[in-house]
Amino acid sequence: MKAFISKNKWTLLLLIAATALMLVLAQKTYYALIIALFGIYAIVATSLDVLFGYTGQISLGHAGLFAIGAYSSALLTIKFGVPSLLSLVLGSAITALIGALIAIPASKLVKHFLSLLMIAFGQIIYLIINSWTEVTGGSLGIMNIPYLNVFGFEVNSNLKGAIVIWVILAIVLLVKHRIIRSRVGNAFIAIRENTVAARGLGIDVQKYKVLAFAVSAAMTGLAGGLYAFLRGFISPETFNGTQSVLFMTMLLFGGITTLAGPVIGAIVLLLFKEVFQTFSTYQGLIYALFMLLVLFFFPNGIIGLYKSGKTAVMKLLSKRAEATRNGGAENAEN
C-alpha cells in the first residue's frame, strides 16, 4: 500500500483536488448529476484499460456490458424484491458471467475480427432490450428505479450518489492497480506484447484473455447498475453503439495503462459532450474526430503529453544546470 501510494502521489493528489472542487461544486443539483456521471463513465473507462490498454483486446460493444449491468440491477429490484445493494453486486456477477461467455469465442479473435464481433454485440444487446417489452418496457424503458441502500445509507440526492460513486471509483482504481501488479497482470502484459512468446512461457492465453473479459466486464456492469440506480430510469437509446465508441474514445484520450488517464479522459470527454449536446446529432462523428486528433497527434493520451512534457522540462533543466556548472568551473581556472 506504501508502494503504491508513493508510486502514485501525484495522480492521487491530484483526483483528491479534482473529487474536492467536484463536491463543492456538486451543491447544486445538476452538477452534482455531472460528477456522478464521471465517476460512472470513468469506471468504464478503467475497466476497458484492463481489457484493451492491459491485454491489447479491443471491445466497441461495452455499451452492451453496460445495459446488462443497468437492466439487471433494475429488474432484481424491481421485479424479485433483492435489495438494491445486493441487485447492484449481482448485476455487476452476471454481466461478468456474460463477458466471460463471449471472451470464450473472442479470445481466438484479434484485431478487426475482434472489434466487429463485439459491434455485433453491442447491438444485439441493444436490439434485444428494445423490442423485449414484456421484461425490459421496450423503447420506453424501465421507470421508477429505486434508490440506492448502501447498509442503510440511501442514496436520495444526485450529491450522496456523486459521494458514493466517487469511493466505488476509487475501489475500482485500487482493484485494478492490485490486478496489474500482480501474477495476473504480468501474464495481461505479456499477451498484449507477445502471444505468441506469452504461450512458450506456459502462460494460458485463452484463460487469462477471458478472466481479463470478465474482470472488465464486471466493472462496467457496476457503472451500469450504479446509472440505473442513479437517474431512476433506463432506456435503450443510453446504451446504443454509439456510446461504446464514447467509452473507447474517453481511454485513448485519457492515456492507456495508466491510473489517472481513464479518469481525466472521462471527465473531459463528458464536459464536451454537455458542452455541445445541441449538436447530438453529430456526436459519432465528433466522437471519431477525437479519436483521430488523440491517434495523430498524442498516441499516448493527456497523460502520455503530460509525461513528455515533464521528460523535455527535466531534459532542458538538466543541460542548463550543466551548462552553469561548466560555466563555474571555466571561471575558476581563469
The other form holds:
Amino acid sequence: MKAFISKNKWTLLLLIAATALMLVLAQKTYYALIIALFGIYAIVATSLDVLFGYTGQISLGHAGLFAIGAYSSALLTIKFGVPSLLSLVLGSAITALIGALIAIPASKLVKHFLSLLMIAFGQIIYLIINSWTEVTGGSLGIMNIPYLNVFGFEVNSNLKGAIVIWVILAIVLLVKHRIIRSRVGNAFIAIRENTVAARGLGIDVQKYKVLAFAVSAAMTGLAGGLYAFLRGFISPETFNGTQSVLFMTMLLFGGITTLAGPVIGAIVLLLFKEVFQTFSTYQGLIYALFMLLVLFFFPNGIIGLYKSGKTAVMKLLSKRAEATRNGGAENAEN
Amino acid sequence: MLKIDHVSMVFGGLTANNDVCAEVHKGEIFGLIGPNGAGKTTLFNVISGFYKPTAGKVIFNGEEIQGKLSNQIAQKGIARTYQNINLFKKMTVLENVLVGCHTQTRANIFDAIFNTKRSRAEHEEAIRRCREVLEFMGIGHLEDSLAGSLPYGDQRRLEIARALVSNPKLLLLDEPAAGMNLTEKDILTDTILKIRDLGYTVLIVEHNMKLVMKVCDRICVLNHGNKLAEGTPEEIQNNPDVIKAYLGGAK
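For comparison with the form predicted alone, kindly provide the form predicted in complex with the partner chain.
Shown next: the complete complex, the earlier chain at its head.
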C-alpha cells in the first residue's frame, strides 16, 4: 500500500485535487449535471476499452446498447413498479444479454465487417425506440422518470447524482482492472494480438469475444440506466449514430488500454461539446477532426502523449545529470 | 499415443498429404522430415486442428480428433509451436507464457471480478510454474520484456516455453531451429532432449539434419505428400530412397 502510494503520489494528488475541484463546482446545479455526465460517459468509454482496446473488437453501435440500458431501466420502474436500483441492475443485465446475442454472429466478423454490423445494430435500436410509440413514447421519449433510490438515499439533485455516479464509475474501473489482469483478460488480449495462436493454446475465441461484448454491454447498459434516472427524461435523439462516434472518439482521444484514458477522453470531449454547443450541427465534423488529430499525431491518446512526454523529460534529466558528472570529472582532472 | 491413420489432405488440385500413416509412442521424440513442400507442416496443421483432413483419421489416446477445432485439441493436451513465430508481440514474456496456462487454469469472469481466494491462489501457482518453465528454457531473466522485442532465437524459445507450460501430453515443434545460429542450435538440441527426459512426448518437424539425427528416436520421411520411409536415425540415413529424395537421383 505504502509503495503504491509513493509510486503514484502525483496521480493520487491530482485525483484528490480534481475531486475537490469538482465538489466545489458541483455546488452549481448545472456544473453538477456536467460532472455527473462526465461519469456516465466515462463508464461508456471504459466499456468500449474492454471491447476495443483489449479484445480488438470495434463497435460503432454502443449508442444502441446505451439506449437499451436507459429505456429498459426507465420502463421497468415506470410500467412495472420495480424499485429503481433493481431496475438499474436489471437494465444492465438485459443490455448484457442483448450484447451477447448480437455478439454471437458478430464475433465471426472482423474489422470493417464488424463495424458495419454494429453501425446497423445502433440504427435498428434507434429506429425501434423512435417508432414503437406505445412502449417507448416514440420521438417524444419518456418523461417523469422517478429519482434513483439507493437503499433509502434518494438521488434527487444533480449533486447527489454526480456523487453516486462517480462512486459507481470507481467500482466499474476496479472491475475492469480486475478483469484485465485475470486469466479472462489475458485471453482477451491474446485474441487481439494473435487469434490463431490464442486458439492454438486452447482459448475458445468465440466464447471470449461474446464474453467481452457482454461485459462491455453490461457497463454501457448501466451507464444508460444512470442517465435515465439522472435526467428524468429520455428521447431517441440522445441515442443516435453520432453518439456512438462520440463514444469511440472519447476512447481514442483519451487513450486505449489504460484506466485513466477513457475517463479523461470522456471529460475532454464532453467539455468540448458543452462549450461549443452552438455548433451542434457540426458535431460530426468536430469528432472527425478529433479522431484525425489522434490518428496522426498521438495514436496512443492523451495518456500516450503524457507517458512519452514523461519518458522524454526523464531522458533529458538523466542526460543532464550525466553531463554534470562528466563535466565534474573533467574539472577534477584539471 | 498418436496414430495418424491413412490421412490425406487435398487443397484443390494439390495433394499435400497422401494416405500417410504413422504412430508416435509415449515418451519418444518422433521426427518428421522431408524436402521442402513434402507436406510436413500440413500434417502438423491436421494434427493440431487447423485443417480438417480430406480423408483418414487422427487418433489421440484412443480418441478420434480429426476435424476438431484447434482450441478443443489444445484442451486435450496437444500443444504446438509455429514455423512462422506466432507470439503475442505486445505482451510481456511472462504474460505470453501465462496465456499458455489457459488450459490448466479455471478462473472465470466472476472469479476475476470478485478476486476470489481460489483464483488468486491459482494465479500465483500459474506464475510460479511460468517462471519455472522460462528458467528451464533459459529466458527467465527476460520475463518483463515485450515478446516482440526479443531476438529471434529467444522468440523461438519463448514459443516452446508457452507450449510447454500447459503440460502437454504431446508437444509439436515446427522447425524450432529455423533461423538459429550454431550455438543456439546446440543449446536447443540439449533442451529438446531434456524435455523428453522430463517425460514429454515430442513430435518435431526440422530441416537441420544434425539436430534431427541427434534427438529423434524414430523418424518418418515424407516426400511429395507420400510417406517414404520410417525408422531409427541410422536406418533413415542409410535408406537409398531417402538419399535419392534429398540428393536427387543417384546414378
